[in-house]
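Have a look below at one chain only, the form predicted alone, in structure tokens format.
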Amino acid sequence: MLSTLAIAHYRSLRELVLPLGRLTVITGANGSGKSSVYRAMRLLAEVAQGGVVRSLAREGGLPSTLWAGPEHISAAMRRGEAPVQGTVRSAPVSLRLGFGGADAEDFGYAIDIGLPPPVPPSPFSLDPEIKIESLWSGPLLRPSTLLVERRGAALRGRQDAGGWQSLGRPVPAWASMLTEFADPRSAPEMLTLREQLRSWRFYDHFRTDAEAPARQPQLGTRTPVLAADGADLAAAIATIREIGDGEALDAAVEDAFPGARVEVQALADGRLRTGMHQHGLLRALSAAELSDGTLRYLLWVAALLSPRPPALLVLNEPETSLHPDLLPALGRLIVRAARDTQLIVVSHANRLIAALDDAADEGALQRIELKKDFGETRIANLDMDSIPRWQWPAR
């Protein structure tokens, strides 16, 4: 489990350290930086897929994603006694992402991404480069907890005797050590961390329009993980009934729609279709006939009751298109899913947040409220004593 998420110099996140619990909700006004936190977590997941540099390029390149304010915001600037302006830079340009584990058995990781040197000339002179990667045990990076370190192209790992050994061939500047090195004998921690990151799941704005894939019958195979667009909804529901918790599925539907029941119909051509029996109707309604809110709720049911829970599940504004009366049921469903996976919910729906608070055990919900201050995203509802310690690897 993760105990800390740290982000530096990404969009409005100049220097942000977030405490994480088993269930964490990140909230705040529009423009406070919630989406930037969500996108930063997706970037972290892309590291293990080998796509972090490409993802940054899709966002406009490193210059477009970096913190656009001054390197330091002085007290005089905050008091209005000095203009907000840049000074001579004292540190290299960098975008840094990382997380800490909850205890010594969990791993922490940090990556530092910067600009390439100006020479030699190259058509890829604006491509970001990975400067440093560090992997350690527990919540905080220390010399005694560091297990694997990459500096530039050089990679080294700690030996059982306490010394260090070089690992593998030089690592390309555009690639992560997690994708370039895979030796279970000399660095098993890297394989474990890579698979952990690859298991992370992100769900964001399911399609529910008339042409949405979830409304159409689909050829289906056993589907323990719902696709990001929800296209395999029928197969995912059928899989939950076969190898997952079918009782929890029925309870979640009953909680939101009393008297209703969801079924999966096998058509003559082998395709699967989602159907929903509702109280008072003589036949089941197909997914094509359901309202946007009803279909979206069923998509959340399929995502949250996955028979193969990930190490981390991140939901971005799950309240979208849902009637307010459905939010308490969704909140209870999210709390139930947090028994099996660590969950982060990004939301600004007060009713959903209240439902999460009501359904969770006392003190089990970590709530983080963000605000903007001089263009910088900061935590509004926690004092400094509640922010975990964090140490970035030095260049």
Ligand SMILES: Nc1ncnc2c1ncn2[C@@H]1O[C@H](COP(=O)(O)OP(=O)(O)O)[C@@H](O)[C@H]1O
Given for the second form:
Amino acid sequence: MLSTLAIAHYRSLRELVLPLGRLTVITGANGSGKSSVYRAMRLLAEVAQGGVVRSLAREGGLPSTLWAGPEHISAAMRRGEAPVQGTVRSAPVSLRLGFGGADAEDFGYAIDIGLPPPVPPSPFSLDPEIKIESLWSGPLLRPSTLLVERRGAALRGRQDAGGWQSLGRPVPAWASMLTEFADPRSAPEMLTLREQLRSWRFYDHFRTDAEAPARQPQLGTRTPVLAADGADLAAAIATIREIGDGEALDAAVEDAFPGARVEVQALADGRLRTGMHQHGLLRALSAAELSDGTLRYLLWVAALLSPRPPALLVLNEPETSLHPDLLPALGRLIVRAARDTQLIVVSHANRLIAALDDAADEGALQRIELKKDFGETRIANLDMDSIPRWQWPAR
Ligand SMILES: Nc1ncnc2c1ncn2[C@@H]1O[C@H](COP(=O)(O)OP(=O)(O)O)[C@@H](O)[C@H]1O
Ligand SMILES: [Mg+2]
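Form predicted alone already given; the form predicted together with the ligand follows:
Expanding to the full complex; the earlier chain stays at the top.
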């Protein structure tokens, strides 16, 4: 489990350290930085897929993703006595992402991304470079918890006997040590962490329009993880029935639509179709016939009751296009899913947050409210004592 998420110099997140619980909900007004937190977590997950530099390029490169405000916001700037613009950058460009583990068996990780040195000139002078990566045990990076460190191209790991050992060949500037290095004997923690990061799952705005993939019948293979676009909904539901918690599935449907039941129909050509029996209807309606909200709710059921829960599940605004009456049931479903996986919900729906609050045990929901302060995203609802300590690797 993760205890902390830390982001620096990414969009409006100049320096943000968030405490994470088993179930965390991140809220805030429009423009407060919720989507930026979500995207920063996606970038972290991309590290383990080998795609972080390319993803940054897709977002417009470092110049557009970097914090666009001053390095330091002085008291005079806050009082309006000094202009916000006009400070000259003194520190090197450095976009940093990281997380801390909840206890000593959980790993922490941080990555520091910058630009190549100006000389020699190169066609890739604006191509982001990975400068530092650190892997440690537990919540906080310290000399005593550090296990593996990459500085530039050099990689070293702590030896069991104490002391440090250089690991393998040089790591290219655009690649993460997590994808470049794969020797289970000299640094098994790298493989463990990579697999954990690869299991992270993100769900963001399922399509439910008439042509949505989730409405079409699909060839059925066993599907323990619903695809990000929900195309394999029928197979995912059938898989939950076969190897997962079918009772929880029925209960979640009953909770939202009393008297209704979901079934998976096998068509003559082998494709699977989702159907739903509803109170008062003589036949089941197929996914193509369900309302947007009903289909969307079924997609959340299939995503959240996955028989292979990931290390971390992140939901971006799951309330989108759901009828407000469905939010209490969705809240209960999310709380149920947090029994098996660590969950982060980004939301601006007060009714969903209230539903999560109602469904979760007292004190089990970590609530973070973001606000914008001088262009910078900050935490609005927690005092300093509730913010975990955090240490970035020094350049
Ligand atoms: N490079 C940047 N530096 C500073 N602020 C930025 C940068 N890029 C975008 N922003 C600002 O970040 C804010 C947060 O946006 P977003 O994460 O989409 O908020 P939300 O999802 O909470 O509505 C926006 O108001 C935008 O103006
Ligand atoms: Mg947003």
